[in-house]
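Presented below, as structure tokens, is a lone chain in the form predicted alone.
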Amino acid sequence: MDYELVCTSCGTKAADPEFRCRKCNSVLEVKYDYSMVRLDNGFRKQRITHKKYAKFFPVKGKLFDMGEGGTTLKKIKLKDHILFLKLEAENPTGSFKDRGSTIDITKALELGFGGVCCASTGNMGLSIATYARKAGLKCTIFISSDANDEKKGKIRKAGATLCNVKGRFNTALLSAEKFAKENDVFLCGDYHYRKEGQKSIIMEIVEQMEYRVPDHLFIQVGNATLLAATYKALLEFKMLRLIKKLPRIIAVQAAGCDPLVRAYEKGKPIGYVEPRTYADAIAVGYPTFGFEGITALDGTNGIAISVKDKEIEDARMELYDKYGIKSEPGGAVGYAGFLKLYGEEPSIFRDKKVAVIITGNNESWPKSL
């Protein structure tokens, strides 16, 4: 599809490879010309993989991929509802981040960059480092000095230069943006390009459910990129008449880092919250796409809830004990949210289809509190 980049705040148009508005520094949005979309009769019959949805991505040529997507949607019939678990640890580097990395690296190659950089809490850094090495691009990752040591080791092993930053993720974010400008490298991370790639998770879920949507969809939130991407993808599928309705989205954060939940409950703009959670993958004090996350909840009659670290750990153990699924803490937060709501209001799930995204597992098993 043809597309343009537009500021999410003031509407100013931008050009590749800009990442923030020149006028107000807000993040950008990819806006497509949907009149150009052509889904032939064979679309539904194509094998489900991430690259199947290339028509919905802002790429002009061949998508750079490493076989991501097509992950299992595990169907579990319980006594009063059906549970679907989307297993994103099956991706090449063990998390859903690979779906966004395909777009980041494709755009870097497309625009002629020789290097990339990004800020990360761990999983995205590993994903970008791995994809960059495969593409022959130099890679620099900015990460908090107190981030997960195991993930840091994996990033170094993937061949990236690792820059430890004093401070949390949002400090690393500023460092990466500055580095990209000063060194003429492509800025990867939680911006508009990556968001487009993450749309494929819900697109796959819809297809795996035979073009039905779950009644309830649980999504863990760090930077809220996945939440925003999911809502956008659902609107696109609905506009193209591939689905008839939207699921109710439940956004879940760790209680020790819940800026989206606080903003949603108080009806106020999102403010910074100092991260205090062992779920390091979602330890983001100020989510870049938080404002779009609120829009997603408003548009689906959704809610935002928080779960304690103990609840996250219990959810991880239950995933493994009941279903043999290994997940790092951040990957199990959506499931922890489901268990919490089910324990409080089981009747709302009666005779319903519930989907939960298990976003990844990049830590040695088990890591506990």
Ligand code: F0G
Given for the second form:
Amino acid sequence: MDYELVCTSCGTKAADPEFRCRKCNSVLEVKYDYSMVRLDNGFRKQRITHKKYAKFFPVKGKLFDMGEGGTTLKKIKLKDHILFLKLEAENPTGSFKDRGSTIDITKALELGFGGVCCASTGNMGLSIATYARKAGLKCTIFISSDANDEKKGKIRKAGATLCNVKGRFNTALLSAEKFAKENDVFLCGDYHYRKEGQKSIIMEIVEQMEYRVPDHLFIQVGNATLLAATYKALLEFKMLRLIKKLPRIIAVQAAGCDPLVRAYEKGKPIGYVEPRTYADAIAVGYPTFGFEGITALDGTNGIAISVKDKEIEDARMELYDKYGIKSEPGGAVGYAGFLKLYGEEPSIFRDKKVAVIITGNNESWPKSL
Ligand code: F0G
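Here we have the form predicted alone; I need the corresponding form predicted together with the ligand.
To see the whole picture, the full complex is given below, headed by that same chain.
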């Protein structure tokens, strides 16, 4: 699809490889010319994979892919509601991040870069390292000090240079942005391009539910890229009349790292929170797409809630004990949010369809608190 890059805040146009507005430093957005989108009759019949949604991605030629997407949507009929679990650990590197990495790496190749870099709490770094290796690109990952050692080991094994940053994710982010500018490598990570790739999860869920949307959709939040991407994808599907309504989105954060929840509750701009949670994947003190995340909640009559580490661990255990699903702590946060709300007010969910995204499983299981 034809597109342009614009600033999410002041609307200034941008050009590759910019990743923030040169006037106000806000994140950018991909704006499409939707008049060009034609979904022929075969679209619905095509096998469900991430690649299927290439029309909704900002790529000019072939999408660089490693067979991601087409993950299971497990349907569980419970006594008063139906639960749908989207199993994103099935992706090539064990998390939903691979969908975004297809766009990051495709753009790096399209623009002729020889190397990439990325800041990460772990999963995104592992995904980019793996995809970059396959694409023949040099890769440097800036990892937060609280990242899980297993993930660090896997990133090194994938052949990337691992830079241990003395600080949390937002410090790693600054290091990666500086490194990209100074070394002429393509900056991957939670910016406008990755956001486009993360859209395919909800697109798959909608198709797997035969073009119905869940009544409630639970999403865990770190940088809020997945949250913002999900909302964008839903608006695109609605505009193209593939769906009629939107789900109510419930954003879930760890109580020890809940900047989006605080901003949502107070109706104030996002402020930095020093992360204190064992769910290391989502230990992001200042979410890059925080503003867009709040917009997604406003647009879907949604809410933001937080869950304690103990609730996350209980949810993770329940996923395994009841359904045989393995998840790392960060991957089970949405499910912990569902259990919390269901425990408080089960009537909200009576006869409803509830979808929860289980985002990844890249840590040994079980991990005790
Ligand atoms: N779940 C997992 C397993 C994650 O690794 C992340 C983010 C999220 C959820 C949150 O998604 O950032 O789009 O709101 N991980 C990033 C990383 C920060 O570096 O791997 P988000």
